[in-house]
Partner chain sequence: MSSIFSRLISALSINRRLRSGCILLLCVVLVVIFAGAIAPYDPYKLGDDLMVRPGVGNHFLGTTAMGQDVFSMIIYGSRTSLSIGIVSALISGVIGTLIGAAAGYFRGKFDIVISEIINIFLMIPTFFLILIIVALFGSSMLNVMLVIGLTSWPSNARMMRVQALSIKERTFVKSAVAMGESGWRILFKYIIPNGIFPVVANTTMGVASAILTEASLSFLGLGDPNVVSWGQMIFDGKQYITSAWWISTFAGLAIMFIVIIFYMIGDGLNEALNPKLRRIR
Amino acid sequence: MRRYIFRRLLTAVFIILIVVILNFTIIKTAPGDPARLMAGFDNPSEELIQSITEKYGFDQPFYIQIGRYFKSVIRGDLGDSYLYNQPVARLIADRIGPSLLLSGVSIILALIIGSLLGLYAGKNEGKLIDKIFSTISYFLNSMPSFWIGIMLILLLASHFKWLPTQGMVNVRANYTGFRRVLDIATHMILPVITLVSVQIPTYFRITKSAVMQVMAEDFITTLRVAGMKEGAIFRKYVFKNAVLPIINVFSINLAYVVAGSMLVEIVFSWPGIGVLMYRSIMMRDYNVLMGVYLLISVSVVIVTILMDLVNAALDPRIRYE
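Assuming the form predicted alone, can you produce the structure of this chain alone?
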């Protein structure tokens, strides 16, 4: 197992290196001049644009720019934001908490609800309840997250005025203590419902398919013939064998928890990594984009390795040596 982990770590370093190079290349070759954007739109002079270009090294050859970036990353310095004039690490640190809170709660709720519905539908395949759940799943899967968010805002916030439309807290009230926690929870309701709605179909379909596949195995038929009760078969054998695909899907979604809700964050003005990425893309804030992409690649690699170890612990048939 140690040899496997060591090999995976070496592979992870290589993958992160390749991802950084590809992201740096794509971002640098994208259309648009960041110096002109930073100079403003009020008829900036060419001298100002040239000064900004030289200051940030935009006129340097590509290999020099990427070499400087790698040296900074090795030192733990992700550079400064051109747009916010702050260290990128500080910007990400300020935004990662709200993103993890929103996406983390949504992924866990979607996992629980979608898996339970999938288990019940798979156990009752072909019956009315299965058809109802499957229809709802297909309906939710066909709708984009931003559209669901907008509809929820129009219905529950604008029309009925039950919930706030945007932000993470009520800045005018300036609550503290438990009132602040309750305020954050209230602002989370609409974006969490939106994210859970678009993620439930994935867990539902995977769980249902896994349950149906396991229940069709020969050893399940043997257990039934032997007289074991259906409930005991489902609890001891079907659920345990069907849980592995669910964990794999959950691990993939968990890896992108940092920036996986960008559209929803934009719709609800949630102060997370998603909004930071969107503004950085629009303003060609290279350092912020590179910092976020580096964070995503590292999180994907770490979660993938952890999930491999979890799979090995849950399934004795999996061996990595």
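Note that the structure is a prediction, hence the values are computed from the model and not measured. For clarity, a rigid core is taken as the largest C-alpha set superposing within 1.5 Å between two forms. Positions refer to the first chain, counted from 1. Compared with the form predicted together with the partner chain:
- Comparing the forms between these two forms, the C-alpha position of Phe178 differs by less than 2 angstroms, with the core used for superposition.
- Once you line up the core between these two forms, the Cα of Ile266 stays within less than 2 Å of where it was.
- Fitting the two forms on the rigid core leaves the C-alpha of Ile74 displaced by at least 2 angstroms between these two forms.
Switch from the form predicted alone, shown above, to the form predicted together with the partner chain and output its structure.
Single chain only below; no partners, no other molecules.
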């Protein structure tokens, strides 16, 4: 087990390394002077260009450049945003909390709701209720996340005027304590509904198909014939066999989920990474963009590897070699 963990962690480090190289290579090969791209302005001063060129050694051989880039990334230095006049790491750190809050809450809700619905539909496969769920899931799966958000604003917010559609807090009220928590919670309603609707189909589908596959297994028949109650078989045997594919899909989908979250943040002006990224695209603040990409990739890789370990701990068939 320990060796398995070690190997997976090694893989994680390796992938992160590749991501960093990829990141740097993109900005290097993009049309234009990399130092000028990093500066972000339309008209950066010559001194700024000079200092960026020196920092990353753009006038030196490639391996030195990448070495320097590595060094600064490892130190947590993702460059500076000359627009905000702040280090990129600082900008990200200030905004990661709201993003984590939003995506965390919605992932957990979607996972619970989606897989419960999937369990139910898998158990009642072919019945009307299953057909209704499956059709809804099919449609939800084909809508762009940001569009669902906009439609919710259109349909709900005009009827429920108290439902905030923008931001995370009521900037005019300046609540504290419990009132503040409540305020954030009401601001979260629409974006969370959006994100949950986007993610439900994935969990619904995988759970349903896993349940149907397990139910068709011979060992279920044996347990049934031996007289075990349907409910007990479902809770103990079907469930445990179906959990593994769900975990797997969870990590496979993480990257999509994060992307969806960013877009939905933009729709609801949620003060997180998504809006930061959007601004940096608009203002051509490439350093920020690269920083966000690096951060997201690294986090996704880490979570995926962690999920692999959870999977290995739950599945006796995975050998630790």
